[in-house]
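A single chain, nothing else alongside it, follows as structure tokens in the form predicted on its own.
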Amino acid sequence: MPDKKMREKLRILIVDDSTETLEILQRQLNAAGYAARVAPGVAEAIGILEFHPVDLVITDMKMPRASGLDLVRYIRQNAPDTEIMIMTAYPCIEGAVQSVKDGAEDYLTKPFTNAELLAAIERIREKLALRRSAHAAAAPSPTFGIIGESPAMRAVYALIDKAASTLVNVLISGESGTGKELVPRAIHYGGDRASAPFVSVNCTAIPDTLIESELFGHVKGAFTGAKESRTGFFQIADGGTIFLDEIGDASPNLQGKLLRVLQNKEIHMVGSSHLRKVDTRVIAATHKDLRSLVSKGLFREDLFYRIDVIDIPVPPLRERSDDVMILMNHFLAKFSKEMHREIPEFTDSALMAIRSHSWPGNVRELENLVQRLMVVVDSGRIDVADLPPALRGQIPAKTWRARPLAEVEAEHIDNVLAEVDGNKTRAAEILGIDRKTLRLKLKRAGRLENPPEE
């Protein structure tokens, strides 16, 4: 159940003849945390349909001069955003379809209890939460090109605070394609040596031959090749920040140079007898456990622990679902500007598709699967056909089937009584028959045997 500041953003409109059960489903809705007005006719619930926004329409079917059917149409014609429920004291199969076919999301069979009208109305609210948010612009973020509102990217941007106004190491841990790279520069441009120079080392793009001559930097003459003297990345980042990505991967002969200069603060060029200080910032990132190596013996302990003061973990896609739409938002507006087109619509079973998807190449896969769609599909409109095969299983499996109504009514009568507690008189009155005609329907729905004579 939404807690009741997100009730208060539907707005429902309830339709029906009955002047009786127009109050009851208000009060209900209205108690629920709902923003609910009536209308007891088609023609009421059209003037209000003109004048004021509404989210849900909750219709009966059954309404002198028009129907609920010809409420669907008009709505579906005239504001196509307005979700539909059709609720009914005649149910058939046709009138379901029919219902369905021409715009309603559900369908209610009078009488039904409080808990059944409000998680049909919950399921509505996520669905068009969910086409709203694809719908929506991405939030601005403030934290140098990090995307994302949710309460797990909301607890990185308060470790990047705390990071940004201080000097210490700081690591960076997390899955491949989680945007682990943009951390450092929130950090270093967030802090007070943001003017400073910012270098990005990746530990394995460095050969061992190489690591003191790249890290430190050498003079002229040092060795075969070196024919001028050139500076090292420590030096360049001297006074800012040095960002060392996959540090995980960093070969033993690597690990211990930058124990060293983590130690003493200090660079020895190559070639050169003399040392020299620098004041370097070190933030570090790895999609490796580095505790786990360390026990393996294939991580320095020693090192761990020097870059280790600060942990920032990134968390996955798939623990920060409400950050999916934003996402795909901002590559949408990326790439239709690259490719100078339209940013095509997406089916709510597509939207509902990609929000299911457990991402297990993150944020990276995202961006590709955009990429991909912009290019791939001409339509303005992106259907689950569309998609990827490893996406189109993800669709939740339709609520709604067609059944025989003795079954129904069989499957509503359970509900009544576990509802009071096997109570047959509170249920018999909740649907509105007496005892006899309850213990009858069991008796044929086979809930009942020999039931006692009335």
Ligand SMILES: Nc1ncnc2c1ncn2[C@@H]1O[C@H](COP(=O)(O)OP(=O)(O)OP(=O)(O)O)[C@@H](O)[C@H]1O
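Here the rigid core means the biggest group of C-alpha atoms that line up within 1.5 Å when the two forms are laid on top of each other. Computed from a predicted model, the values in this text were never measured in an experiment. Positions refer to the first chain, counted from 1. What changes on going to the form predicted together with the named molecule:
After superposition on the rigid core, the Cα of residue 386 moves by less than 2 Å between the two forms. Once the rigid core is used as the reference frame, the Cα position of residue 120 differs between the two forms by 2 Å or more. Core-superposed comparison between the two forms: the CA of residue 350 stays below a 2 Å shift.
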Contents of the next structure:
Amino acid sequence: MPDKKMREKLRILIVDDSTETLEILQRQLNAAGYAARVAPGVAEAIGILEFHPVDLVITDMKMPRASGLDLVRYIRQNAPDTEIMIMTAYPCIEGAVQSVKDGAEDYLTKPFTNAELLAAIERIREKLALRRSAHAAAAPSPTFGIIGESPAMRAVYALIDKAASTLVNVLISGESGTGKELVPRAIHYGGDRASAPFVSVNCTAIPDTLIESELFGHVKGAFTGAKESRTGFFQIADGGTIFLDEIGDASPNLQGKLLRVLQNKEIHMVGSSHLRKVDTRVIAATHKDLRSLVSKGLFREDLFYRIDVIDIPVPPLRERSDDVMILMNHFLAKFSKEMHREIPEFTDSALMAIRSHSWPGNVRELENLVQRLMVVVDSGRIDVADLPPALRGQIPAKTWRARPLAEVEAEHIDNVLAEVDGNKTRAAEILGIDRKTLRLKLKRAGRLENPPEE
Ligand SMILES: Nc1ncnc2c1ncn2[C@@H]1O[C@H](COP(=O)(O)OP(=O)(O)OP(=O)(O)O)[C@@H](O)[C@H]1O
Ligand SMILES: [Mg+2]
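May I ask for the structure of the form predicted together with the named molecule now, the form predicted on its own having been displayed?
The next block holds the full complex; its first chain is the one shown before.
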């Protein structure tokens, strides 16, 4: 049964050194309902494959610079899900046979008719559909909406799997915007508790006076205004999972209450002396370095050790640049659907700039960029000029010039500050320096009037 992906247009790349052949084939394939791109050589084909997902490559065998065989090998190593069909003239059929051994799916002997070409493509399309649906059935996505295939994300998936198969507490750490909030859901819905409630609590959002009542509930008349009894988060999540987001910002009062319930696994509602057992699995997340908060006396050590049984560090986007294009395609699809707009085309230099950006704001920054571009750019084509300045500066262009390190540093600091809306604490965290050092650097760069504090 073809899956949804397969019902969409099959994406084909045609590679041939004859522009005439390219034109004819592209016209024929587009007319037949496929989405066909063309490349006049192997190098150009690789350039396209790096940026665009392609289902099938149809390539000529003999080309002046690199041969079709080189392309077959490149694809087998770098895009194992892409199918390959070789076009060859009779005299070099041996090469075609070799290419099939190396991983091409099929070959067509030149000259061929349009009908022969379409029939061959249909055979491949069926195989692709079968393979994909078998793959989908064998391995249901363990990631629950978390996108990314980089080694760094695979390590996260392995930890999610491990956490899902146990009931121990989990601490998710990582910079702001890395996707920490997606992880607890993946753990909960991937484990035995999937049918029990998942309750998400933001530790910064509970007023200190209401902590007990919010966490553990209250009985009617427990305090002025308690007109009805109310169930607390821990009880709602009984048998399931409670997700404590921004745990690094929990007040000392909240930390104390959490420690007690984690130790005793029992609660009592405000206004009641009746102790109630709760079996709630705890997953916490923070962008702060809890260990250093512990050493500064700002976070309870005993609570830290209760939570940090399995530690899942979510890597920043700059450590998984392979995922940038995959995430971008994901967000393009998401926003185009939401906004009922066509997915825009990107010029290669715009893609290059996006790929080489360091993404200080992580996935959230990328998501915002895609959304902004889809709102702002009307032409359906996005070029470097449409990108925000911080990204435009990243292109390794001819504009490079030798200049002092201090100047480069100041520019980088400016970019990071711009990303976090001038929040110096966040900027210092991202830069990996303390606030005082940041202030000193800003002062030296003439960006700050007042001398550093202390
Ligand atoms: N791997 C991913 N796949 C799909 N979407 C992602 C991924 N990572 C992040 N996102 C999206 O990026 C945005 C930011 O992620 P999220 O809110 O989880 O960040 P966070 O790590 O909790 O950051 P903060 O510490 O600032 O709270 C969300 O809209 C989220 O859905
Ligand atoms: Mg968050």
